[in-house]
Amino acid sequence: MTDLNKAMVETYRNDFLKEVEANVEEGNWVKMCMQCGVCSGSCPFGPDWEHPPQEIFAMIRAGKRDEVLKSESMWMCTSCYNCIVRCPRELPITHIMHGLANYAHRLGIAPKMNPTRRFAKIFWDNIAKSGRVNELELSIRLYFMNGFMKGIKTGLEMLPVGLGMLKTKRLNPFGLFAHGGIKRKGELHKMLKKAYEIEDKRKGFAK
């Protein structure tokens, strides 16, 4: 075997597929993709993907670790499940894409300015506080996600909608203070604390 052939073999003997199988939800299905492209053809955001799902799966098998985990692609998924419904091999594509996004986040290499990732963080912080979403607080934080002036501009643009919601009693202007959350919030916080402890023990992740 020539040096070139040896190098090519080593390239395809990468550990990234094994890493995905060990650390990503439903990652063991990646090797089952037959590259038909039905998933990206079924996706509402199909034309906008940096790398559609079948391409992501091919890149995983080719060992392109950084290109996959630093990609914006996994954060494009809206969980419509069209891909799962139409996949000829019934791959859990939605779960894999979310699993890859979560894994990249845990590793600290996911795109920091991705709006979907930022929304997910804001939403999680909101609901973890009291066990129930404070919609007014969530909206305000989203408005100002891209800076103070952008938040003011967005607020003014949404003013007619807000006034309409006030008129129909769909918005409580005192919601920031009146929001009580679930009962026994302390139990929720204990569960989350335990989950964080378990996650901390897995910092090395499976190899």
Contents of the next structure:
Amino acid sequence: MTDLNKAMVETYRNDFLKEVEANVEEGNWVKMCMQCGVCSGSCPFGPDWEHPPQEIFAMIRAGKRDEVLKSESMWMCTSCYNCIVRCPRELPITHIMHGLANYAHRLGIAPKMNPTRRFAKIFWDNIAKSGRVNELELSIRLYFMNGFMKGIKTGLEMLPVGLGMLKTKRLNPFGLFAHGGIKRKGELHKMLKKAYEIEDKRKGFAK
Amino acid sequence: MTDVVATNETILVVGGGISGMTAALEAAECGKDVVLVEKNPSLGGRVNQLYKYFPKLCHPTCGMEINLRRLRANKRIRVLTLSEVKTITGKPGDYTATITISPRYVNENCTACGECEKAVSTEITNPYNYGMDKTKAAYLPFAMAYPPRYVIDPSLIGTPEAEKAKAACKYDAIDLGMKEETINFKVGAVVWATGWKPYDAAKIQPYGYDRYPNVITSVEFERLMDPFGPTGGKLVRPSDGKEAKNVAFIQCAGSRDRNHLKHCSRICCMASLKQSTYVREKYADDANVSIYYIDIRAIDRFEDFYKKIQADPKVKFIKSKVANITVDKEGNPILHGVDTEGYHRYDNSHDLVVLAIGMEPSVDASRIMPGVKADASGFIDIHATTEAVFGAGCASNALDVNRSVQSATAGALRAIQVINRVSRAEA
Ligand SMILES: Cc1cc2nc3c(=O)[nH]c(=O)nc-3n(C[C@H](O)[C@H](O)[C@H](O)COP(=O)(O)OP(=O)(O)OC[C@H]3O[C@@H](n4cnc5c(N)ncnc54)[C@H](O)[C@@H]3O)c2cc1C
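Switching from the form predicted alone: structure of the form predicted together with its partner chain?
All chains and molecules follow, beginning with the one already shown.
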């Protein structure tokens, strides 16, 4: 168990709803759910979720902390916003799903091999470095996410697409060597650091 | 010119549904003078369009008949139909009401013999059956209509059809020269009983009311059962006339939903429970009813009724708000969603889907006059209202008939108190 996770268990004891309200983005909406089920029924990936959103809300109230935070379910959300549009109580369900995923990740208990988590991490590291996404680097990292041989194979499969993009100047072939990005990257890094500090302080993550 | 005798000791009742009729009768039977204004050609409002009443499952015509008898016996009530209140100005105990009266083109001589109806061939959509069928342009709104007098639709005026109707009348009851009138009179207090209207089902996009003929509303379902309804009382579905034996009810269609009506419409659970008995009445053991619900709110003492329906093996309760509806090649609606008792995903096919549609006020209370206050849903908020305008029935909340009538009696009592103060001041 990570230290942060341990600290949170200590702080909130058995009140997982309270923990979610305090630490998860839009978590204070969870108690508003009336268990009608429209979100779960409206989710295009619903059949593939182990626990649809409605069930996650019920689990949070029932204090099923581990089952929720270690679940793959909220990582399935593709932000189509169908649930938000239809929710009779206007819960920002998409944001709550991302909030839960992000919180589990911060605690270090999100499923390690979850592809969405890994993609999100690669994407974030890529953009946070320079303030702009380096697409070549991002795709190569993605291709090799599941091992060297798999990476070569995917790379070859995608070659025609890549060449097409090169021809139409949608891809910078030197991207691998010169990351590019915004001017004064240092300022961006300072901003992000400050944002982390504020968030950590607000949520009691700071040690 | 319509002549109305009224003073500032008269009570104006706006809306002649069951609530307005009750308020008018109660006040008149206490010795007050009342003007009852109804915008439709006849009295009774929406209860006329119900097949049966919960909880006793009796026919609304019965209660209506009692009220009409009371009304005919009372000289203190002046009824104005096809009339709408335009403005009310003044202060409690001293108001001036402005009313516009639309022409009926038929006068008191009418015996409702029906010869004019036979003489014309033009048809109009029939509001009594929520537009599901047509009626002649010279028509009696429905069998029990009060006043029992025909109406000539304005679209007929100036056509040879109108002349045909006139020629067919043996009683000189058709007056094609009638014009719209505007009249003013004094009143001391107002009971506002303009009732409700069904929420516009087409706005609930995922249910496809505007796209699928076999998705209908609860008010339309009432009409299907009625021998005077569009199917002559046959419970068949609109797309192909197939018998609707496997019927689904979707609760909270538009109610308890911040995208639609915020409030609970209160009666829809009981309405669907009642309507489940209609399907059983028609198809006995071949009937299959599914009620999709968030939670059943069988208001107050009606829990017994709920328990009885729950015990029926042919009625299934599915705890789930349906997410969306599609249709298959045969036109069967398929309901998609996830239930809350086990989180099972379902794709259920039915013959017919009934949306238990919410009730909203037919007149937004904030538009009546400045001192009348509306709650968040547009119903009259009596506590915040400073005028002597008292809400009754569904103008004040989503209510069943029992509670509408109670609130109408309360409204009448409040209005009587205002009138009594006026009389004392003038004595
Ligand atoms: C599907 C369904 C089933 C139901 N079944 C039952 C049941 O079984 N038992 C039960 O107890 N209740 C039932 N109800 C509820 C019942 O319909 C209402 O309680 C009842 O209609 C309320 O009567 P009201 O007079 O307040 O309103 P309304 O019936 O709406 O009457 C209002 C009247 O005011 C008139 N009006 C409106 N605006 C104006 C204006 N500006 N000027 C003049 N006149 C105006 C209208 O034309 C109308 O005649 C059901 C409701 C629904 C939706």
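Residue numbers count along the first chain shown, from 1. Only the largest set of C-alpha atoms that superpose within 1.5 Å between the two forms is called the rigid core. Quick caveat: nothing in here was measured; it's all calculated off a predicted structure.
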Once the core is superposed between these two forms, does Ile152 show a C-alpha displacement of at least 2 Å?
no
Core-referenced Cα shift (Å), Lys169, between these two forms:
3.0
